[in-house]
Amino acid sequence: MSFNRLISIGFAATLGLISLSANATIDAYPFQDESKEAEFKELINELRCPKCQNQTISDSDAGLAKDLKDKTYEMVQEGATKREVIGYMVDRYGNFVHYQPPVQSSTWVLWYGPFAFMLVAFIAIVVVIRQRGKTTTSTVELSAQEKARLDELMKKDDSKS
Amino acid sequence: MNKRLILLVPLACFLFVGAFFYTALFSDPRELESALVGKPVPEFELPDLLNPSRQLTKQSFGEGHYLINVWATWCPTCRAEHEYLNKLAKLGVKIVGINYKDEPAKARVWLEQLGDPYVLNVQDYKGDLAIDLGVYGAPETYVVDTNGIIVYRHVGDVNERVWRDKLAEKYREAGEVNEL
């Protein structure tokens, strides 16, 4: 009983610590201007940490992510637009640093690939359905000649029995 | 005949996707294309590690082609490559160092103990120059040609294999630019 209690206290304390540290990182970047704060938050959630590969700089604890956050903060405070900050980062770290790569020849597969695949799948479905339609209709319809032959065969059959 | 060809479509799709993943399998995800290749070494003004009262700019690197090596005492791989850098320096390769987000005192002790392969060292305490270079870790090595243009970037340690397979040729070519 007391052991369970201990665990729950420990759990609560850990949660408390986690929320404290999360608050601390946000408080490290004080803003007077709310629109600038919004811009900053948007940017750090859109820029990718080059060191950690699949985390935003807001998400990452890497030293470089901190440096880039500092740089973003500094630029936003100085009145840089979102585009300017992203441009600054892309100039240094390449398109990799932004989670929305630009449309260019090297990223065509990325942007249009899914649509191309959907198109191929759609065409395949249409072709399959059409062919099925063809085979069923051809068995239903008989030519006049065939009908005559069928009648003849049926008559023969009748006369036998 | 036509139907037979349609049966090959899934195979073609499979081969395409297969080729895509196969090439991705053997690429190193840490090796990002450098945005700085083809551009000049960024401007800066930072203190000299060994003589902090002296300010360095990119003009301090002097004429000719050279390597820029980003290093720090907190970086174990930098220690691993250091001996090979000493060797390259002895062979006459010009290396300038950027001491990246490091304690200057520790860095000076490191050079005293392990040898100093650098013609000079920029003390980039805050990492400003590193951001301008697009550095995302240490060690990184850049090849700069005689016109001051970055022609190649290598992420990770420099060792005999890397030098032989990648850097040596780039370094030699970087020195030839002016002669053309």
Contents of the next structure:
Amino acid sequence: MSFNRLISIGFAATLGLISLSANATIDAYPFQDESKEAEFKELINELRCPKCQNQTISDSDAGLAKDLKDKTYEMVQEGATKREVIGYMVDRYGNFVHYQPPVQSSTWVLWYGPFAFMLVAFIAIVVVIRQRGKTTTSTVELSAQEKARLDELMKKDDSKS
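Now show the form predicted alone, given that the preceding structure was the form predicted in complex with its partner chain.
What follows is just the one chain, with no partners and no other molecules.
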């Protein structure tokens, strides 16, 4: 066997392994109804992987995300609504699993926290601007010696122009 033939076989084997690994990450969920497929894709992009940090179950390669995708597929195929699927996932994994958690006392920080932060920042900016305005508009009393020096400087300046 020639060296070139070995390189060709090695190159072909490498390409084959790469294509196998690429196909292994693509999950195939067959749908006969396009609306169910669209609902499935919407759901797997709305649900967060409980094991990963800030990844949807669509993006995650975790085994748990695969299980959640399978369960979502199963429920959508059985005719479950989007609300039922999300409710099922929230019952098992809490509000963390949904990127849009409901407005509850436990999620107030998520919903209202940014607005409260912006309000506090706005108030701080207004206070700082007001304090700067006070310092710039305050008058400084000059002593008699300083007034005389200022008049002298102004007269020199007027004589130049």
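Superpose the two forms; the largest set of C-alphas matching within 1.5 Å is the rigid core. Positions refer to the first chain, counted from 1. What you see is a predicted model, and the numbers here were worked out from it, not measured in a lab.
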Residue 120: CA shift of at least 2 Å between the two forms after core fit? yes
Post core alignment: residue 103 C-alpha displaced by 2 Å or more between the two forms: no
Would you say residue 129 moves its Cα by 2 Å or more between the two forms, aligning on the core? yes
